Every structure is written in C-alpha cells, then in structure tokens.
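To begin, one chain is listed below as structure tokens, in the form predicted on its own.
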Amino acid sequence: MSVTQVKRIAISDSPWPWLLPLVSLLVVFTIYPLIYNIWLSFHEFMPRKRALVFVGFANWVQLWHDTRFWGALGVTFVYFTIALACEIVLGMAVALLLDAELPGFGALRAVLSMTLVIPPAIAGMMFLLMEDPQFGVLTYLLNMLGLLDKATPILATSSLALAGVLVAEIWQWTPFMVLIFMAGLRSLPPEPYEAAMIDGASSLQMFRRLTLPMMSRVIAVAALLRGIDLFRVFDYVFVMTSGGPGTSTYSLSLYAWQQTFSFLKWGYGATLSLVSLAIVMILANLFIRAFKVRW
C-alpha cells in the first residue's frame, strides 16, 4: 500500500477502516467458534476411526434423555442462586459501611479488590487447604465453633461439599459488588437524603425509601454481569471437589468439559456448550426486560 493510500485512508469519513480490525476480531474468535460448535454439535468424534461421523441430531436428543444433564443444570441453578444473593446482599451491607468517611477505610477498599486480581483456580485450592478436614482453618474454626464434628469433612460430604465451594466463591466475588454499589452510592444525589432528615426519617427508612429504589439499576447491572459469569462456574468446582462427592456439585460447565475432553466426546460436549450458552442468553434477555437494565 502506498503512502498517499494511507494518507487517503487516514483522512476517510467512512467508519470502516478504523472497525475493520474490530470487526476481524468478532469473526475470529466470536462467531467462527460458535459457527464451529453448532457444525459440531451434529457430528460426533470416533476414536477408532480418527475421524468426526455426521450424528444428525443424535446429540441433541441424547441430551433429553441425559439425567447427568439435569442434575449438572439443577446444581449449576443451585449455586447460581445462592452465589448471586449472597453476594449482592453482602456487597451492599460492606459498600454502606465503607462509604463512610473513616480513618483506615481507604486503605480497606483497596486490601478488598485485592481478591479480584487471585485466578479462580488458586482460589479454589486456597480454600481446599482452609476446608482441609486435618489442618484447615475455617475446618478448625467450625469446629472451636461448635457447627461442624471433626470427623465431617467439609468437601467429601454431599451436603455440605457445594456450600464449601460456594464460600470460596462468594468471598472472591463479593468486593466486586462492593466496588460497583460504591460506585453507585457516591453518584447519588444528596438533596432526597437532606430532606428525608429535616423530616425526621430513620436510616433504614431512608435505605428502603431512597436508597434502594435510587440504586435499582445499579443492582440490576451488577447482578446481570455476575449471573453471566455464575452460570459458566468452573474453576472452583474442579479444583476443589471435581464435581463430587458423587453429583453433589457436578456443574454443567464441568459436564461440558469432562464429555469432550476426558471421553473425547466432542459433539456432545459441543451441544452442552450451546445448551449453556443458549440458557444465559434467554435469562440475560428476560432479566433485561424485567429490571430495564440500561447501558
């Protein structure tokens, strides 16, 4: 390309030579791999041959039939809800005591997002040393406590293996809703807040009246970014249980990547990729229309 072909480009009104590498990058890594998975979905790896055989929609109506399938989905419902409400009740309790102009809290919000720069993974096996049943921390502490026997390990008893990873979870990703309820705290309007107590109001009334009401949105967006990245939980389930005991925190992300990687079976894997990507995609829409998000 020549130096005046440049300069032409340079000076151009048309939108395109700036969006075309954008746009090379959407197509690259967004819509090939999808167009790539749904290609896949139809197919499915044969060992023996070495080769992928067109299926149909063998995968698909496997997938009916697959109660592994409807546990993984139910687990991942499961912990997609106790994470999202937890966190968010949690990170507006700590963003309303932090907003607070006291000494030593600048200092505390920073030690917060220190937890946001941790790869989920190291998290994870952060947590399996705390829940250890022999020397673990937070095992001990329940203990000294009184709400757990010593002989109970936190992550090899069904009932209790999806709340020890659930903590891992929420511990991470609550300074994260801290961060942003902040955010939105110190946007508001002091003005409600000054008449609200020349008449006499209470804080918690001022909570539920302007507070909550002013924050929606803010709320609304938060939960919607967190709820995307709660449905794809991976890291933390395979590091710290793989799923087990038994199904007891079998997610289906982790469905996904045990079909096509461990049993090399690609198509299948492939259709519960889309299953998943699918799901988030009906309840992102439908919480949108229903909270009014606004970008």
Given for the second form:
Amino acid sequence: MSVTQVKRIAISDSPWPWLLPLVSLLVVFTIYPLIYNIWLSFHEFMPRKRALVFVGFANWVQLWHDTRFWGALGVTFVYFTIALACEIVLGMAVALLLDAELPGFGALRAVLSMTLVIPPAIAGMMFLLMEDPQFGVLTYLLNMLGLLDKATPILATSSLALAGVLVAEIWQWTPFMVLIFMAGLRSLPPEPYEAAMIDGASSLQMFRRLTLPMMSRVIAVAALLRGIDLFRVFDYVFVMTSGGPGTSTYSLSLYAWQQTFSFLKWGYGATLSLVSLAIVMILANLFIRAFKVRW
Amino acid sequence: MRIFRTLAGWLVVAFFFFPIFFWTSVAFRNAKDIFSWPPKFFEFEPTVRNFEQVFGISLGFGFGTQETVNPGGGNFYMAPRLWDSIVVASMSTVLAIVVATLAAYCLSRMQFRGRHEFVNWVLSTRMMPPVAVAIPMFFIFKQLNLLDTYLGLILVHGLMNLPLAVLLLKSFFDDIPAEIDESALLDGASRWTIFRRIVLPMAKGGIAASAVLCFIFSWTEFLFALTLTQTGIKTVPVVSSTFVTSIGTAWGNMAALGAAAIVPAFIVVLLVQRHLVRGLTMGSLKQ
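Right, the form predicted on its own is done; let's see the coordinates for the form predicted in complex with the partner chain.
Below is the entire complex, every chain and molecule, led by the chain shown above.
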C-alpha cells in the first residue's frame, strides 16, 4: 500500500481505520484467550508425562462433583451479597449526610477519594495488621467494646474470617459508592422537593417517593460496576487468608488461580475460570436488561 | 441541626480515614511500637528507618534512635520495584489512551451499522474476570516469551483499561457539539484533521482525566502482575504481598512502601477530582 492510499483510507468516513487498533487488541485480549481457555478445559497437565493430555469432559464432570467448587461458589455469593448490600446502604447514608454545603465538606469528599488509590492488595495488608490477635488495633477496639475475646484471631477463626475480609472490602469501596451517589444527588432537580415541602411531606417520605426513584439509574450503574468486581474477588482473600482457615474464605477466582498455579491443575483451573466468566456474564446481562442500564 | 450534621459528617469521614492514618503512622515506627499491646496511636518514637530500608537510601536525618531493626525486616530494597510500577503504569496508560481516543472519536461521531452492539461488546470485555484472562495469558505469554517482561505486563494492563478508556472518552467527545465537526467537514477538512486540530484540543481535560484513571487502575492491579511476572519485574502491590516471610512480617517496611505508593497516586487523583465520578462509572454519569 502506498502512502497516499493509506492517507485516503485514514481520511475517509469509514469507521474501520479508527476502530481497527481497538478491535485487534480486544481480539487478542478477549477472544483468543477465551478460545485458548476452552481448549485448556478439555486438557489436563500430567506431571509424569510433563505434558498436556486430552481428557475430554473430565474437568467438567469433576466440577459437578467437587464440593470445594460449590463451597467457593457459595463463599463468593455470600461475599458478593453482603458487600454489595452494605456498600449501597452505607454509601447512600453517607452521601445523604455529606450532600450539603457545610464547612469542610469539600475537603471531606477529597479525603474519601483517598481510599480509591490504595491497591486492594495493600489495603488487605493494612487490615491484616489491624486484625492481628496480638497487636491489632481493630482487635483492641473490638476487645475494648467487649465484642471480642483478646485471644481471638479473627482471620484464623472460620466463623469470623469472611467478616474480617469483608471489613477491608467495605471500608475501601463504600467511599466509591458515596462519591457516585453524591454526584447523582447533586444532579436531581429541586422542583419536586419544593412541591413536596409545600404539601408537608416528611423527609423520609421524600426520600422514598422522590430521591430513590430519581436515583434508580445511578444506583443501578454503581451496583453493576461494583457487583462485577465483587464477584471476582481475589486480592483481599489472597493476601489476608489465602482462602483459609479451611476453605471458609475460598472465592471462585482464588480457587481457580490456586488450582492452576499452586496445584498445576491447568485444565481444571481453566474450567473453573470459565465458569466464573459465564456466571458474571449471565448475571451482568440479566441485570442490564432488568434495570435498563445503558452506556 | 447544622452543627450536628457537620459533626456527624466529620465523624464518618474520620472513621474512613482512620486506617490510612494508622497505616501511615506504622511506617514511621520502630518494631517495639508496632508490636505493642495495647496498640499505640500517637505516643511512639518516630523514625524514618523503614523508608531508608525500603528505598535503599540514607535520608541523613531522623528523629531519635535509628538502631532497632524490625523482626523479619532485613533489607527490603525496593526502589527498582517502584520503578517497575511507574514504567508499567505509564506505558500501559499511553497504549490504552492512544487506541481508545481513536475508537472513542469514531463511536461518538460516525454512524454505522452495529454501532450500538459494538459499544456493548466493548463494555462486556470489562466484565471478564481477571482470572479467566490471566490463566490463558500465562500460557500464551510463556510460548511468546513475554512472561516477566515489561512489554507483556504493559500490554495486559493497557488492554485491561481499554473498555474504561473508550467509554469514558466517548462521553467526553459526546459533550463537544457535533456541529463544529460538520461545519469543518463542509469547509473541506478531513476527519483526521478535525480530530487532531479541533476535537483533541477541546477534549484535553477529559483525556487527562482518563489517563489518570488508567494509571491508577494499572498501579493498583494485583492478579495480572502476580501471575505474569516472576522475579524480573514486580509491581508495588505484588512486592508488598511478599513482605510476609516465614520469620515474620516486615510491617514497618510494608507500611513505608504502602505510604509511598499512595501519596503520588492521591495527588494525581486530586488533580482530576472534577472528573472522578465520571471516570469511575465509565462516563455513564456526568458530574
């Protein structure tokens, strides 16, 4: 192709010259790995032969009988549900509280955005230290309030470990919700509130009848984006508990990762990651349909 | 009422700020002040030794004694690792922004069949769980000798940020009236000229904001960096997870690295605070 021909294509109104770099990169990043992953899921690494061997549907059958997989799925769902509910409710409460022109509130919003630039792996470490049974400040405070025995290692107690991880998650991402909800609240029209005020509506009524319906799109977008990330939780459980004690904090992503890289079950790990992909895709698309989220 | 609300607001934010404050203070502590019960909040002897160990430098000043070494601390000399993070995050940002700007302009201005479906496809790539990409990528990279290289991690982080960058930049371009393009087209300007001379300068602020967000997401990313690198390069989140050793955890060093990793990122975020919400929601909410 000559230089002039390249130029002519570049200035024409065809979308392809503009989209080509994006499309080729996305194919490399999504479609090729996806095909490779599906191929892997029908193979398994045999340490004795030091090679991948075709095993047919064995990995998929194994999945069905694997109690640890169902356990990981359960943990992921519990984590997802609790974290999303807490983050939406707390986020809305804090957003409503800070949605006012009061002294210092501008600076407070900036402080809230600080949590978003902390790598989740480091945030997990912060809470690992704070939840230490011997010198953790969170353990100390809970102990002072009489909610916890001094000797209790939160992250090594199977009934408390998931809660210990969730604290880090909710701490880091509630501000994300607060910032989004505050932006939504600020864009609401004032007229309906003025009318409701004249009619003598209580603030609770105004919240339920006006704020919530008008904010539904904002809430849906925030829930979708956060929900996608919550379902693939990895960083916090990896650094804080590595899935333990026992399997009480195994998330689906962590299980897939460990099967692949710790136990060298390459095919099974790929199968697990495909299941995780399928679930996220189906749930996200159902959500997008149900709440009519659009970009 | 006003005073109560102000007070409540400050209290809530103090609650969210506390872990950051506490962690930063750990960075300035000696071992005996980290491992104490009851935990100390303010009453400790400050030291910069953790920073000196992590960055392999002598600050040449300090408060009080500098003798105590953290158990398990050793010398975690991390300056090259910080450099790895800077290279990967900035180069992957350049990659994502260049590719996304072209595509976003096209998606914002040109009508073609399947445009809506195309946007949905871009969005759907944002939903892929990292682990479902990291596992095949590990084997693909192994064959291509891209494991443990800057290029490999830059590619993956850049690609990871593409959906965000495309949708966000599209929303910024949508804000520039299309009439400007049309009148320039009538005057005989090409699409490329309009893009370069008119749209790019007008969207400067939006492009900067998108770049900052891509940078932050690469800076904080853990799973890809953990999977696709071994010893050659390591980013800050991966390094910090290695501070847990069999003889103990180097909390002071880790906190110093963490504090050093947060501060620059936070300053950058403050610069684009106006666009932050729009970026977090990939342009679907305007502020």
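Each form is matched to the other, and the largest set of C-alpha atoms that superpose within 1.5 Å is called the rigid core. Numbering follows the first chain given and starts at 1. Just so we're clear, the structure is a prediction, and the values are computed from it rather than from any experiment.
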Cα displacement of residue 65 between these two forms reaching 2 Å, rigid core superposed: no
